[in-house]
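Here's a solo chain for you in structure tokens, the form predicted alone.
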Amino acid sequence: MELSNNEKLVLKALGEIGSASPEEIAKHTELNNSAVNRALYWLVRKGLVEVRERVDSVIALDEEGKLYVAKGLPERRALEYLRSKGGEAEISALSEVLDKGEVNIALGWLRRKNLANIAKGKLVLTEKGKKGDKSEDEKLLERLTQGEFMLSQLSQDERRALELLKGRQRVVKVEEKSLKEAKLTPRGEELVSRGIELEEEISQLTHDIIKRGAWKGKKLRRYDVTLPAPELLPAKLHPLRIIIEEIRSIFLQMGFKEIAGPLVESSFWNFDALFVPQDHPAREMQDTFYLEEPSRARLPGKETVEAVKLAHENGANTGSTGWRYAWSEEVARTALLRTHTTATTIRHLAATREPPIKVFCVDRVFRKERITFKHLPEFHQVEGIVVGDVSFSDLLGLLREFYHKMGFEKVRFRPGYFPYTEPSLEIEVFFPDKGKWLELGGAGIFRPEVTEPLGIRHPVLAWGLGIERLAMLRLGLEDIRELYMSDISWLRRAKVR
């Protein structure tokens, strides 16, 4: 079999000790604690030694208890000015020996360790206090001044003394630690028996032994191919920022630019540019976060505004009745959160307006839900917009090219209604692992009544998808909030398809 001189090491240290931790058989092997534990782990792995792993406490001093080691517990304090005195003295007295917040400790451990008794507004040493013996708890803080120890290393009347101290604040800490110990297994035994020799060898050649010749004569360790390796874990991307980074890259590839907005927004761009009637229920505050500062945001231009309000409250030109109420320009300025990203696009829509125009946002948006396994208030999204001399078998091509580009064969669509697309439709796309359809994403065109008083001509075809969905669904999770959770176990082992 073969066998590195550390392991070599490890196994003669532990025919000669015994059982012993990883740390005992470095000090008797003078090896560092990481070149024990890789010897340990392949001896386990070629049943020389088995490692046996056992929960203990560490007990050592804290910051009380070191204060304490130095000038001796309150009540001892105490129990030396008492027998000074002969034996009683009044209880304020005390204060000569004591802080003020250290009286009424010592008092009340004097009467729990029977060492004094209270009588008369004076204290009176007892019988037991008079002969002035050590507790054991200041034997065993006496001990801890040596180092750390382990629980089980403290006999039973120790224990019984770490008990006390550990009623008292700050004078110990105990700590659970996992343990290793490691042990011979009998074809170790027999293998350390036979007598193990130590051999210089090379592990690894280099340039410099090789250009030396400092290999001849030397023993060149074997490599041993099908043994595993150590787990690497390199740096990587969080599996919700490398989705992000996909389908940022698949709207690059399909020619679109990339555009971003403000995280606030004003009504105007986030409501009302989008048709959506200034009474509508999603503006209310269970779904929209408005800011009270700032509490009112900027319009554009009054051309723009009056055009927008016109379309509200007659339709204008736009071939619409409109809503029939009448707008208001303060509700418009209202500052919020923004609730989605096409408060970002159709800004960019309206300060561009002739085509051809082909722009993505991908970015954060914010409503006001409450936190479960499928809501948060914080979220992506996603939207593509497309202006020109475009049509509805335009969409379609463009969001099957999209999906399938995301990997997903099988593409469907079915009607769908949003409040400032006309047509509208909903994505669906077969996922093989659930053996379903499932809805990824809305699409549609914009209405004349959102584009018309913007000064756009042409038809604008958009589309969109929550990517905290997709995420969910290709990393197999049933709860939003694990992609957002600091478990850097799941995060080692996320894998993004």
Contents of the next structure:
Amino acid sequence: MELSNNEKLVLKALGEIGSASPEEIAKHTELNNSAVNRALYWLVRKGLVEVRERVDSVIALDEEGKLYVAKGLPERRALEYLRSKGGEAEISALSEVLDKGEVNIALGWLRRKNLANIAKGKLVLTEKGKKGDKSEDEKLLERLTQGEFMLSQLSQDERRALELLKGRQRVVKVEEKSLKEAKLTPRGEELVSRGIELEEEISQLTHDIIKRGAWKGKKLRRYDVTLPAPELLPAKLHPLRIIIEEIRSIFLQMGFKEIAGPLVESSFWNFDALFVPQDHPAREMQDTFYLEEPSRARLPGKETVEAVKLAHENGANTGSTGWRYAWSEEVARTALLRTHTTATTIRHLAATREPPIKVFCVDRVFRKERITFKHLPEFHQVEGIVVGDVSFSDLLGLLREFYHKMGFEKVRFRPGYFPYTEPSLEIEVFFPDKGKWLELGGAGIFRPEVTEPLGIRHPVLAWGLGIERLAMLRLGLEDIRELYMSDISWLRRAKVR
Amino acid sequence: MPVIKVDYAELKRMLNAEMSDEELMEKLPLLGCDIEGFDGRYLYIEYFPNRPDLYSVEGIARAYRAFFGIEPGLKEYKAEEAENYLLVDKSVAGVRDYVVACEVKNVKLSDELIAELMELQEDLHWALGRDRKKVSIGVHDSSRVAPPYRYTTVKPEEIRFVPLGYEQEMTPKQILEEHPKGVEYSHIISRYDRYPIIFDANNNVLSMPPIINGELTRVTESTREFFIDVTGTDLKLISQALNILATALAERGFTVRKVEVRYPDRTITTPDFSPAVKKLRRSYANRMLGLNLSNEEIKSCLERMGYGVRAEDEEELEVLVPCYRCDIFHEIDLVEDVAIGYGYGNFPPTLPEVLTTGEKLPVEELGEKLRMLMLGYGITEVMSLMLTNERENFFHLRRKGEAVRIKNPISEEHTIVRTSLLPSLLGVLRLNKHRELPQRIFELGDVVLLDPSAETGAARKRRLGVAIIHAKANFTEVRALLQGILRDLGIESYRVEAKEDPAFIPGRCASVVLGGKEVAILGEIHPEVLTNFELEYPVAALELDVEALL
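Given the form predicted alone, state the structure of the form predicted together with its partner chain.
What follows is the whole complex; the chain from before opens it.
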């Protein structure tokens, strides 16, 4: 039978000291505890040692007990007081040496231990009380000041005393513990009796051993390679970042150019240029963060502003009726935190105009939302835009391709509504592990009232989705806040795919 | 968006479709809605804000009867000729200019129907009326009052009447100050010195638009006839609201009768159920949709959406838009309905032939490299919110400064946009103070700085921030890191200078100057700052301007 050096050491030790706990073996062999336990594990499997578990209790002083050790038990203090008063006193006088709550405790124990009686309203010491010897429970308390004891180490008297102490609140702690005890099996004894020959083994190869060739002729210890190693945690990218990077790479593969734009935006680009009327609910204070500083933004050139104004007021020459109200330049100038990345795409389109345009944007947006498990006041949006001789069929085809690349095999579309797209749609993807379809993004073709005033003559296909929702579904999170808590323990253990 | 509570059995009865429940549930969203839930009796459906005609079970049933081919095409409604009139006083001009009205006979109500009717009104107030500013509706039991009616204005304390839900008479002024609806909506009219009011022939008050009706004309289960007024600032909008409501009541089998509305300068008769006529070019529809539909096919798609179609012309179709549709601004809106009628699931997915090459933003590309380096240096990425407050962003760092400030913050925690990544990083360390040390974290993110020269008054800046916390975190560790990053990026011509910043320990803070510009700050965080962030171990940190490295 092949035995490691440590196993041999443990066998020898057990041969010498008989049955023993792993800690005792460790002391005897000068191996560390985990090495002893590993060796014991293998010796048991090889049938040379048996390990029995035994339940014992650890006895230790609790908070109140420590206090009593210092001050004395209440009945002891009462006893000493009575002795100092010649063996009797009024009960009420006990408050000189006892706290309010302790008087009754002291009275109870004095009588139970037969140390004093109450006679004619007075407390009178018994003969036993006059002697004032230490009782067994007091002796045990004193002994416990030396540290913990096992129940099995206590004498019969001490066990009785322990029962008394357990009758008081928080004086002693008694905790059950299972203890291991190892012992040679008959086969193990036979092997030990034949004599165990220790042979030098090499565990960790060292620079020196290799250089000197000292390993030659020695045994390289076999490891149990099936055992788990300590947890190793690398520095990681944030899980949300991993998804953002994945989406960026899909867009780049599909030939899209990356764009970015201001976070502090004018109402003009965030709303007006997108044909969102100035009294639209989304523009209200309860949905959008407006700014005190800076409160106003500059508007683009007069021509652009005028064209957008007319589109709102009467549709201008777009063939639309418009929203039919008096458009205000002042409202358009109001500064806000952009509520969607479309503010950035429309800026880009107004500046570029001519196809072919294929751009995307992955960036932060802000909404006036209270922080809950479902909502945050800021989050990330992805947006893709294609301008050219393109159609609604192309949009649906593009979406299929995009979502397939994102790993969603089943994609379906249903009508949706956005103020700046027509036709509009919502995208639903099938999550096999949830067994259901979930909405994951919206899309559409920009309305003529959006494109024509900005001089864009071709259809604009647009789609977008919120990344946090996708991230929560992917990461199995129930609470969106976790994404921004950056719990390092979670980050270090997060899956990268 | 309003969620419509629909009695499922009633919907099925009104639809009269031979369809299993599953099939129906599957097909409802194909017209454009989200089914929010079904409790066995009621369906909760969210329709879009552009389709207030779907805010009642009658409207929903009408749309799906067409959509499922049970009753396709334009639904025509008849209104009886007017018998009564509503006189409009010139004083309403500039206050609440317009009113339309109708009468409804043969009304039969239940408690539930009254509740549905009130919900429809409120949803219309929201969707079309911008919360009553542009449209408000009053439905009255007309048996309690006598025509003709009068829409006029009164001085705030000129009259007294009992408002809905009250027992005692109040002046309009008292209503605005004391009645809950008055308080809620007073902002719409309180700036005028006269308030809108509708009287009957005997000067009984029907309503005080857009605030409250009179108690006198309260609608109850025993109500058998309505007078309905819709007031507002836009004649077209209030007419659409009236059409939506009146056609829904007609669907119920009630009789709608017109009312003459006599303005000072003209008389109109409302409601007008005649359809608007719009043109749709076949080539335009096909080009936008990427299809090749014939006139007949387009016609059948539109009929499924409740339109009437005259398709004689080869190229141009004449489309009759139902009087309750208020979302048809442009030809493209008809195109969308062709698409919905065609079925989004039936489109052949094609791919656009727009040839382009992918291109990263330079700052993002540099970001990718920085992230790679950070991981190599054993630093974990964190992401945090950009919204913060002055205490966290400035005071906790012993700093002062100005930041982009929110006018309508949601809480005291989020009043400004961060101007530095350091508070975010220290905040993350605070959240992790019970986690194992060392902790080395970075964030590659934006700060926003006020900048009067910028178009929007502020500029976003990409920054790299690093914070390191452990028992021996010190200046040397971040200095070594910074040297490493700059070396790895091939940047050599920089200077490191001593710097004073209240967030750092004096004499243990430095700045990096590149091309005459300060591009980074690094050092050991001041113990007072650590305490402010509830940290009990030393922290070394750096913040680097990424764009300066491009």
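Numbering follows the first chain given and starts at 1. Treat the numbers as computed from the prediction; the structure is a model and nothing was measured. Whichever C-alpha set is largest while still superposing within 1.5 Å between the two forms counts as the rigid core.
A.B. asks: State yes or no: after fitting on the rigid core, is the Cα displacement of residue 167 between the two forms at least 2 Å?
C.D. replies: Yes, residue 167 moves 2 Å or more.
A.B. asks: I want to check residue 347: does it shift between the two forms by 2 Å or more at the Cα, with the core superposed?
C.D. replies: No, residue 347 moves less than 2 Å.
A.B. asks: Using the rigid core as the reference frame, would you say residue 480 shifts its C-alpha by 2 Å or more between the two forms?
C.D. replies: Moves: no, less than 2 Å.
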